[in-house]
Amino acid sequence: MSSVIQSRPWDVHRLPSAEGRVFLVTGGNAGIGYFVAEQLATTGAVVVLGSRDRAKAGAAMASIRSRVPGAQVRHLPLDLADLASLKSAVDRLDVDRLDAVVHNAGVALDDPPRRETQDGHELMFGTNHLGHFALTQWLAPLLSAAPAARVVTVGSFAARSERLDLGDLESTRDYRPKRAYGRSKLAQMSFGFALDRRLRAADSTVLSVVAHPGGALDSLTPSRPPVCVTTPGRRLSSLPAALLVQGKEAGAWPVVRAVLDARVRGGQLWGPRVFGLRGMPRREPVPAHMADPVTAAGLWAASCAAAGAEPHLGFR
C-alpha cells in the first residue's frame, strides 16, 4: 500500500476495497452487527451473517442488498448459546480461509431472574463470552489460512466500570443483570487482549483487536425496515441525547475500522472519538483492568474448562 494511501485520513463513508475477502459477523442480523455487515458489504467483500434466526437473517440480507448493489451476503446458522453446535456451524461455512471474524452477537437482560444456556452457563456470560471463545477455536484454521486475518471483539463502554470476579464468573451469587452484562463484555474484551498476546507469542499472522460502539441508541439509528424502524417523532425526541451519544450506524464505525484499516495493530482498542461515546473512530488507551495478565490467565483457564477448548485455541 502506498504511503499516500497510508497517510490519507480514515473516512467512514469511503471505505477501502476488500474485494476477494471473507468476513463473518456474529449477530449480523440486527443492531450494531447489522450496520457492521452493511458497511463491510460496500467494500466488495463476502459478508457472512452469523445468526440463529433464519427469518431475521433473511430480512437483514434483503435490506443490505437493497442498499448495496451487488452485495455478497450469506447466512450462517449460528447459536452461540449452544457450544456443541459451533464446530458443525463452522464446517458449514464452506470457505478455504476467513479474513476476519467480528465477535459481535450478544444478549443483554434488564431484569431477573438469572437465566442459563442449555449447557448450564449464565446466559449473558455463556453467549457473549464463552460462545465467542469456543467459536474462535473452530475458526482458527480458517483464520490462519488468510494472509493477515483479524479477530475483532466488540466490547462495551459498560465494561469500564466493572471488574471480573474469578470466583464467580457466572454470577451464581448476587445476580444483577446490568452488572452481569457488563462483566460478560469485560470478559470478551479481556479475552481479545489476551488472545493478542498469545498470537504474538506464537508468531501468528492473525491479529486480535478490540472495539466498542460507545453510546449507541436505537432512537438515533437510521431506519432499515424491517430490521429496525425509527419513527421521525422518536428520532426528534432523542435529538438532545445526540450531544453525548449516537445511533448504531455510527456505533459500527470503530468496529469496521478495526476490520479494514491497514494501520490497525493487534492489541489495540478502538472506539468513538468524543469521550468514547460518539463520533469518528479512534484508537483509545487500553484500561489496565482489561489487559491485566493475572486476571486474563484465570479467565482463560476457566473459559477453556467451561467451553471444552484447548488452551492454544487451535493457533500454533
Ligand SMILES: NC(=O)c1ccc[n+]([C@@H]2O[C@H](COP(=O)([O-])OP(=O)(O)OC[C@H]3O[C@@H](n4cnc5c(N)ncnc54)[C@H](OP(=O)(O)O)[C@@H]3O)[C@@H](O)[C@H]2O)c1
Second form
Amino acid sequence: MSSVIQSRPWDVHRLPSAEGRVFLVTGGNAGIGYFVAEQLATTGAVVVLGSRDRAKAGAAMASIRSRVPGAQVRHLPLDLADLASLKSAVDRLDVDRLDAVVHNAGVALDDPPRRETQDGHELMFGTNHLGHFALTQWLAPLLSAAPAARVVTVGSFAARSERLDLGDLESTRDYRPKRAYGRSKLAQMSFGFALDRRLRAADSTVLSVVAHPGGALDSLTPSRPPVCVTTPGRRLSSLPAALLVQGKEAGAWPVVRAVLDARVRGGQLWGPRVFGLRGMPRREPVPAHMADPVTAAGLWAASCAAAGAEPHLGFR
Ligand SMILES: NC(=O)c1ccc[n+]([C@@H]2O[C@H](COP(=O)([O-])OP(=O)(O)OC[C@H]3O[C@@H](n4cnc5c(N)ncnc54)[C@H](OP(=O)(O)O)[C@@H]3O)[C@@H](O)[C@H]2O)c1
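Mind sharing the form predicted together with this ligand? What's above is the form predicted alone.
Next comes the full complex, and the chain you just saw is listed first.
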C-alpha cells in the first residue's frame, strides 16, 4: 500500500484494494455482517459468507454480485451453535490462507425462557462467544499462513455496563436475557483483547482487533431485497432515532476499517464517532474491565474446557 494511501484520511466509501486476500465473515448473510461482506467485496478480495442457511447466503451473494461488479463471494456452511461441526466446516473452506475472520454472527434474545445450544450451552454465550472461540482454533493455521492476518471480533456497547460472573458464565441462576446478551458480548470482547496479548507473547503475525457497530437499526438500513427491506413508512417513522443511532450499513464501517486499515493495531477497539453510537469509525479507549487479565484468564480457561480447545488455540 503506498504512503499516499496510508496518509489519506479513512474514507468508508473509498476502501483500499485488498485484491488477492481472503476474508471470512460469520453471519455474512444478514444484518451488519451482510454489509461488512458487501463493503469488503468492493476491495477485490474473496469474501466468504459463513452462514447456517444456504438460501439466505445465496440471496446475500446475489445481492452483493448485483451491486459490486466482479465481486468474488462464496458461501461456507457454518453453525456456531454446533461446536462439533466447526472443524469440518473449516476443512471445507478450501483455501491455503485466511487474511481475516470477522466474528460477527450473533444471537440476542429479548425474553425468557433461557435457551441452550444443542451442545447444552446457554444460547447466547454458546453461539456468540464459545462458537467464535472454537472457530478461532480451527482457523489458526490458515490465519498464521497469511502475512498479517486479523481476527476482528464484533462487540457491543451492551458490554460496557456488564461484568462477567466467572462462577456462572452460562447464566444458570437468575437468568435475565438482556444481561446474558451483554455478558456474552463482554466475553467476546475480553477474548478479543486477551487473544491479542497472547498473539504478541507468541510473536505471531496475526492481530486481534475488537470493533463495535454502535446502535444499528434495521429500520434505518438501506434496502437490499430480499436480504433486507425497509419500507419508506418505516424509515420515516424511525427518522428521530437517527439522531442517536444508525443503520446496519453504517454499523459495518468500524468493522470494515478494523479489517482493512493498515494503521489499525492489535488490541485496539474501534467504534462509531458520535457517542460510540453512530457515525464514522474511530479508535476508542479500551474500558478497563474488558481488558482485565485476571478475568480474561478465567474466561479463557473455562472456554477451553467448554469448547474442548487447546490453551494456545493453535497459535504457537
Ligand atoms: N444491531 C445492533 O445495534 C448491534 C449493536 C451492538 C452489537 N451488535 C452485534 O453485531 C453483530 C451483528 O448484529 P446484527 O444486528 O446484524 O444481527 P442480525 O441482523 O440478527 O444478524 C445476525 C447474524 O448472525 C447469524 N447467526 C445467528 N446465529 C448463528 C449461528 N448459530 N451460526 C451462524 N450464524 C448465526 C444470523 O444468521 P441467520 O440469518 O441464519 O439467523 C445472522 O446472519 C452481532 O454480533 C451483534 O451482537 C449489533
